[in-house]
Amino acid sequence: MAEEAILGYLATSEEIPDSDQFASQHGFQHNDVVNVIKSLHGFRYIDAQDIKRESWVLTDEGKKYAADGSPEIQLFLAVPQEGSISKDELQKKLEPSVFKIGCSQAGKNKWVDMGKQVSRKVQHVEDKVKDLLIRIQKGEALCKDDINSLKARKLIVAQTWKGYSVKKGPNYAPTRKKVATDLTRENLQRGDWKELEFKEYNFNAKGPPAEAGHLHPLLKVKQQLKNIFLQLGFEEMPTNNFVESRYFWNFDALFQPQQHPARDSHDTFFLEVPSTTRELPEEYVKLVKRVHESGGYGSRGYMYDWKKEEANKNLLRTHTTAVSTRMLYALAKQPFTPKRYFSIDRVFRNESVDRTHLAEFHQIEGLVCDKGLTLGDLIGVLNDFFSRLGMSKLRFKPAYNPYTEPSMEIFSYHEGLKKWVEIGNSGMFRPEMLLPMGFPEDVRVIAWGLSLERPTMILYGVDNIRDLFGHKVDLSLMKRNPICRLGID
């Protein structure tokens, strides 16, 4: 109907001037004549001209104003004609952004006396405010101090309409043609596609955006910090078997005692099928036996009864520890090479879940073997690795860790908390842990541990880790996050 109108129109017209009110006269909705000139004037029939108005419309706050009089208005008629009323008392009359602009304005208007009684200083005012808020409703012009005085209160603001004037185009008709967008088997098997006349066409018109993956913002940091440990020439460690850690590689093997805390039901995830194992190596177990029992390499040991059947039960990991533990048994049974080894991959704990703890997260780990090696080192180290993430004020405190000796845990300074905050934990692998592998007595291990999630939540302004990985997890995070960039240029 508003094609048919306006080709109509044009037919005996030059121009239609404003599509707005060619709109309100016949009938139509703004936005479906709108809607028919651009495509009317995609295929030549038209010629159409953009048209602006700007104008002044009330905000909501100004709605209110407009239909109950300004705050400064409402507040003086709340003041008693004779005498005064307190300030609390008057509080209790007005809404709290009433009396709180009220005041305001009522003091600079000279209209009261504000102090802890308020009275009136005149008898008789007016509500300016109110009268040019109903003048613009109904589309009547202020001057430009009123509209400055309005707009600075946040009363009105400037709406733009837009619009156009339509002429005739190179190909207007007063009908639209209908032009074929395909060739289809029956236009050929009836010989009509002679007589066709088909839509041309835009090689420049832009198809609907593909839709792609996405990388979780978890993944993104993973990568930035796997590229920093192969600049650095480590060597990524195998972690894809979440259980392949057994008791005895996440415990025992570590010099972890049976009876550690650790080992609780409340912190480890066990395993019911299948329960235990059996791919032990003997000769490595005997080993790590007698230096929990009885100690040796200058160690007394636990002097505890060590049980194989409780080193024998599969649980998730619950630290990649466990697959350093491996990688440097394999290590110590071939001619010493020095190693750089890293691992970023997932392990389980039986964590209560809160806004910064999961039962499921993933650790960062970083180990370097070789011989002489010092707290020193160790040290040094963390600095190049940490400041290459951005954290170039670092302070190390003593701790404990049961294969480490000695341990440190890690604190930056953070900018933004303008504070030390906690990032990691390191230390020295115990000659307890390193010698009944099988390594030389000389040779040394330093290593340190770190989580992917409280670094990629501070990156990306999240402030709930089950926001960040879980269940609840809002897609859209992954499409509106950038790739995050670490550290330095």
Ligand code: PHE
The other form holds:
Amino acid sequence: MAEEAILGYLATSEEIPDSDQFASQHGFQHNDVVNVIKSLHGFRYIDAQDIKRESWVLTDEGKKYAADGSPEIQLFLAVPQEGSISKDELQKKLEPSVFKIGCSQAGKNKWVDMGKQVSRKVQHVEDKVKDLLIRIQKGEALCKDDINSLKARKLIVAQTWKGYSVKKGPNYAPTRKKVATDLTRENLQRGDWKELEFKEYNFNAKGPPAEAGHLHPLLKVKQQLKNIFLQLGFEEMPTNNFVESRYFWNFDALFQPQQHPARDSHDTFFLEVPSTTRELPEEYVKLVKRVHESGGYGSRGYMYDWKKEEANKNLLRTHTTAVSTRMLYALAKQPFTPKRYFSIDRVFRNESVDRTHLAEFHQIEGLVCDKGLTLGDLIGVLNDFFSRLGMSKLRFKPAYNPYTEPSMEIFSYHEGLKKWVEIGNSGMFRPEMLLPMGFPEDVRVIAWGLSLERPTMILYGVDNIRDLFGHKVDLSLMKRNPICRLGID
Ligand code: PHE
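With the form predicted alone done, generate the form predicted in complex with phenylalanine in the same format.
Up next: the whole complex, starting with the chain shown before.
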């Protein structure tokens, strides 16, 4: 064993000057000797000093020439002893890199005449490069000039070799005493605990990593958003149905015309089974049909033939506003009470996936339903909500949604990116949507929506959405991700 050999050697000798020599003299691997030295040094049985040596090793190119000969010799040998060979012919005989380097080196050495025709200038040459490379492989020392020329041609590189010189340490003993790490029942029975030497506690050692479940960043941000909504007095809407009747709760009831481009098959996932919904509230459906076709409540409607078959088709909801619509419909059936609702859940869009888009993502949606609300109330609520997320500088831009009027895109100033970024969409639901549900005429609903992924990516510094969500996510992300708090810089 290397340990016994080292301790034994030091019993009679002052020093082991070089761990490498020691290893080869005693038939050990240098690596094993180094490990033992580190351990014995840790327990102060020995003192170890670093020694470093620079040595030269062949690069891959160097190894090739040591085996096959240098390019210049290969080129020289390809030129006939008498007469000449055309440069094109010569090129065909050699590897491209050998030809290129060979031409320049053999020319420099004045071995050949380089022209359209190549001929030998001397009859006999020696492959000094190959000889030098072989000497390096054998571990021989070369003179400075030779080293420099090989280094310049990138045929060798320096390698630092590390080893140790070793002397006795303050705790030196010819054999290492075994220290006990545990006090066992047997130690107590035998009574040998009195003589045992125990290993000291290492209070600086790291404990084993805790094996526990970890929350996904989206879940953590979602929880914080929920808390914000709850603090503001919002109730959570039930969002546990991903499938909606295609053009009813997802689009029609929202006064979104059946030929609207957003309903295009490109943007929507349809269901094959069951392909249609079983029941819709028929009385309400009639009112929705009428408002689409001919308006009412002061509106002209869209003036087209509204088709029930279209409304019956099932799809994966494209926004959580479908849920808000169902909730408002249910609310309108009761004696009026003001409400604040929110939801955070998954939506689906048939989009091509890239760094910022996924076919499924999460929407955060909030709405307030009360009499006499104005756009000023919407702006006030948005300022309050977003400032709790740490976004206090907001700007609004007029926008268009089929179901809100007026509508506003929400922008926030991003201190890191030093620019205004779009963070959400908002508006006041149209009377064409609210009145068929049966709300009193002076009831207004202000609402807004944003994605959960966007703020999570900003908080967690993720720049590709596929690293956050979906089948390409690295699971260690869940273990490593820190706690990021909304609204705190
Ligand atoms: N449903 C909208 C969207 O998908 C967001 C929104 C919600 C807009 C509520 C206005 C009001 O982007």
